[in-house]
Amino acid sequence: MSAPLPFTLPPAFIHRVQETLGEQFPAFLEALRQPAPVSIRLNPLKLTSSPNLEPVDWTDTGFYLPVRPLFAADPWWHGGGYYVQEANSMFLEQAFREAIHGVEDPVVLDLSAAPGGKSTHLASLLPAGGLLVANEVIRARANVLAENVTKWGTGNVVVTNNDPVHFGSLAGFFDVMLVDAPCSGEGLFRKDPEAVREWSEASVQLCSQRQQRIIADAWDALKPGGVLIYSTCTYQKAENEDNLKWLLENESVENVPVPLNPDWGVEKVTAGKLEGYRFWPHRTRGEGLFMAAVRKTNGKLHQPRRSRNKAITPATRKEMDMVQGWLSGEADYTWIRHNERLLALPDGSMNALEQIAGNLKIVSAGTEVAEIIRKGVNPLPGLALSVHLNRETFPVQEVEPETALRYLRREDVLPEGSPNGWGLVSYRNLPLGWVKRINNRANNYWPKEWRLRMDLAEALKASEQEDRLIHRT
């Protein structure tokens, strides 16, 4: 006999549920009983060599861990050198790659962005080139989010803080959009117990209503031709399948299928004339999902107009020339000033920044190089974290696990032979963030709000089974 539930699943839910699986019904309660699975996504400009675990199969970069460990012990994670990440949501991965097939230096929209998985996933895709426009509705989340972008270091994002409504200004500006939509949350029951105890049918009945007015609210900003990527955590088909209905009956779009193994055990449904891919846990290594992605085919290209915010200017050369060499390859970048902030983005795209910033209220943007301090510059965290900081410029100082995890805790660590002025902290040769040694003391310059809070000796015990799982096996 099998072991009971650890929750009690809703009657109407089982009910439906049953309805749809049949006679695998019994496999997917069974999949219900086991622990979730633990999965992360390296990321590729940081982590150039794979670890011996198991891969997931619809993405270049995610990997099952066979336990979960405390990820906060281990310097890696809050280096942005991996993204914990659900297996399934990974996905995206296939759709993206055919919602920007030949389009050249898209500009892509993450409507519900925080805390920045699939930001983060879209960022490692983007080409050289494009842009990301991450957002977030609620300030605090926006902050998590902005974290995390900063963290992975591409410095290809633009993180904002906007209602959905918002977007209706800038008609026709996104090549791509991506709505990972609140949802009843049925696909994270086995995670998290606090969503079995919050689902209802009218909860149900009021997401897909919800889903369907950020869809309306954020529609216009899609380019003719652009391609909406839709998705949620759950198995219902009112939040699914009728709002793909419901879009193909007030929208004129086309289908953009994703192409799938047999051997993944995705399934594939249909919605009309468009396609959706379910993933079930016992089908599947991940929890419950939904995706699909259809092309608007009507609408009308964007009309750019002057920024109205004079906050973002470009930097002058004399700014420029006080981070020389600071960045790799400084002619691919787009300098720009912000809020006595030197900022780098992908080249080119200064239009894009000035539409974006005339409309929307921006939390972060790009690389945050320097900030301007009278007459000279200091480095931010955001370079360091950056992949294409120029490890040449300044004394990187390599140290132990125990000194990583000091650093963290924002305590004031001096690492042996470390010269005096500013210099990069490194943990297995990946940058962590800046000291400066002022003679026989060093200034600590990690993020006050990112300092890690665990007991030291609770997390160099932790470190010790990262290691194992991640950096030597």
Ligand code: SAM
The other form holds:
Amino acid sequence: MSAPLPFTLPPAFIHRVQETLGEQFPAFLEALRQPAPVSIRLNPLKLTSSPNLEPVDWTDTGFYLPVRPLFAADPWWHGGGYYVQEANSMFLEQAFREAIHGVEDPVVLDLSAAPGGKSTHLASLLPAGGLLVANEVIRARANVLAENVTKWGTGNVVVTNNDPVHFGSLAGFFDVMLVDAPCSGEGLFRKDPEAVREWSEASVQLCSQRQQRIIADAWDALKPGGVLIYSTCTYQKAENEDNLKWLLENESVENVPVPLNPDWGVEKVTAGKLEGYRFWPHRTRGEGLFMAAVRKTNGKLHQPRRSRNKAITPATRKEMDMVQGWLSGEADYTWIRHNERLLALPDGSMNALEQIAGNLKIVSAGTEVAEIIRKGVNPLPGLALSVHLNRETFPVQEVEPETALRYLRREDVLPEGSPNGWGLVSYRNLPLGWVKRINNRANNYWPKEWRLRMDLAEALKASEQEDRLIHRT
Ligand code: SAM
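Following the display of the form predicted alone, present the structure of the form predicted together with the named molecule.
Below is the entire complex, every chain and molecule, led by the chain shown above.
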């Protein structure tokens, strides 16, 4: 006798999935009885050695962990060394590689991006010169997205806080558009019992209609020849295949096949001449997911307009001189002044940024390097966390786990032997943030909204487990 499920599945859900899966249904139920696998995606520009962990098949940077540690107690997690993400979602890497094949300096939109799992992945996959607009309609969630993007530190992302309909004014602007749509969340059932309670047949229908509206609202923003990557974390045909069929009926599109290895266990499904890829928890080690890639074959070309946003201007020579040498010289940058901040974006992105700023509400952009004050400039948290930081410019203090955790709790820590002035707190060679020493005290510049709220003793104990699991690299 199998153990009962830890939650009660709605009968209508059982009926639908049973119909789709047939004799595989008992295996599916058995998978729901198991704990969800734990996986992380490493930041390849922060952690360079391969960990001694089991890899996720469809990405170069994903790994399974044997148990779930308390991630909040790991300074590397706070410092953007890795992102905790369920493994099947990392299939985005395969679809995205197809989507940007042959595109120079791609401009990419992640339309419903918070909390940032797929955005941080896209940011790492973008070639140099590419730019990602990571958008989230709900303001509080857009702030969390900006935090995660800042910690990831790639500097090639503009975070915006807009409704999909606002993207209509950027007609033909994006080479790739990811719509990771809000959905009925069936794929999350074993991770989140709340998703089971909220499920109903009516909500599936509502989600399907909302997904169509989201795609329709933003559709003009995709270039002719550009690729839509559509994904949900649900099994329902109404939210997946039926939406592809709806797209076929209403727009001019063609299929973009994503290569599959038969050993992966991914199910390929069809919707007319389009294809989708479905992930089941009994066939792959991860949660329920659907993904498809579709090329737009006609539509409007982008007509650049002059920016109406006066808050964004090119930085002056004098402003750039104040931060001379703060970023590594390996890449070229476009320097921007946004209100009182100096930002660095990928070289050549001024025109794109002007268009974005003229049409959308920007939450953060590129690497936030410095704040302009009366007497000069102060370094910003985004610089400490940036993969472009020039580590030669500021004194770096390597600290032990306890000091790192105290720092993240925003306690005043005084790294031993540090000189007066600005210094970086670093944990296992990963810079976290700034302290400013004035003789026998030091101010902590870790942002208060990011403060670690966990009890120090508990965090220290848990960090020993991370040490064994993640840091054996
Ligand atoms: N892509 C994210 C990631 O990988 O971390 C997860 C996105 S989640 C599946 C869907 C997102 O859509 C949520 O952040 C939600 O706030 C947002 N959303 C909700 N209603 C929306 C709407 N009407 N239009 C666009 N986005 C919406």
